[in-house]
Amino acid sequence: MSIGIFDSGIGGLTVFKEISKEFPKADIYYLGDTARVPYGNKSKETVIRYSVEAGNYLKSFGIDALIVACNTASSFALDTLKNILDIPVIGVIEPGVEMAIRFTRNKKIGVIGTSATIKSGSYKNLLEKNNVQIYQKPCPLFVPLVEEGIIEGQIAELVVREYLDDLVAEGIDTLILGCTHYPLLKKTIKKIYPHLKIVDSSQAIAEFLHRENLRFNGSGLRKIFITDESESFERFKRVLIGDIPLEKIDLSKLCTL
């Protein structure tokens, strides 16, 4: 049995590494919108459009179950997706808050993510219903920093300080990453504020995966697919998940318009 994983480029390997890890027998098939990236800053009906084109391709190599691995994509197109796709969908949305829920312990929760995630109240949707404070915040600046290897140093902490500061000064003991390129900044979010708790969408996906029951036996076949040269891919997939070989796929085989 098999998985397919897409997101607009770099961040949706957190997902892959953690996928790989704990389904290690699954064939496990990955797109990266590298031409397209960042969906953060698109209308939601070119998300969806994009998240359809994704989706349908994978689709197209017999998978079993779909992980959009993106959180605007998780936002705006998941209906969507499941209403067209004759597998389980699954958003990173739901996975994070459930992990959200289980970690707070004063029930002021933050999220941060890409305008469009903020905008959609996905994230906050789903926590209202569990009696919790939520403040949120859009971090555009996360995106191009992680897409250009900038994770660690004087540059990356000034910028989490920038963004992050005036929610934890509200008292917050959780966090959402509600973007999947937010995790490889993980590290120095844990620098300057050691005592949050942080949600991983990888991990949250993971463990969603395993209270489901969902069981994927295949040879272990890992594949991974973008649509456009990335320098910055290519670096962190070799971090992240090591020699896996880059297939480059022309946008063509993607667009429906």
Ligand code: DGL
The other form holds:
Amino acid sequence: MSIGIFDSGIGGLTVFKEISKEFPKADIYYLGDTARVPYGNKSKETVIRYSVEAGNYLKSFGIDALIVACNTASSFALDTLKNILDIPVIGVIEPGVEMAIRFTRNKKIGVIGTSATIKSGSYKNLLEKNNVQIYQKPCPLFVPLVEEGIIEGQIAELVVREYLDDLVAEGIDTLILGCTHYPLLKKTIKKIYPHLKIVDSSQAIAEFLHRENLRFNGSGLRKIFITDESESFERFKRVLIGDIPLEKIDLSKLCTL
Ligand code: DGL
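After the form predicted alone, can we look at the form predicted together with the ligand?
In what comes next, the whole complex appears, and the chain from above leads the way.
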């Protein structure tokens, strides 16, 4: 069985890495839409269109399940993808919420993400059903920081404090990293707020797949497609998952599917 994973760019590689580790025999096809990143400041309609194109492209490889490894796409396009693709489609929101509910002791949960994800209310709507207090904040500077590789040190710490001090002051004990770029800042966040329980989409989704008992048996194939050349993608790919070659696909091919 094979899995398709897509994200707007590098963030989903954290999901790719975790799924590769947890399901070594699965054949995995990854698409990073590097030509059109970021999704987090686009309209709902645009994110749905991009997501459908990515889903259709990966479906053409005969995947058995699709993982939407992008919080913005999971917030806006999950229902559409479930309707048009006749395979299981799994987003990152539900697994992240489940993990946060298991983690929290004082029922005060922080959610950070792109402006689009926070505005969509996707996390809030699910969390609210669990009788917890929710504190949300968009952190738009985190994505360019990560893309530039500034994930540790003075500048990263300053930006993390700027966004998170207020949220942490509310007394949250659990923080959902509601954007797949943010796990790359996890070390810095943990250094500043060591008491926080951090929910990282990549671990949440791998646990979710184990619980769903999905069996992925294949030859362990790994394919990574990008829609445009990207230095930051290449750099993070090398750091996170090593020497798997990248294949650039023509965006016009994606758009006509
Ligand atoms: N991967 C996106 C997400 O998880 C963040 C980057 C973007 O804005 O495209 O929301």
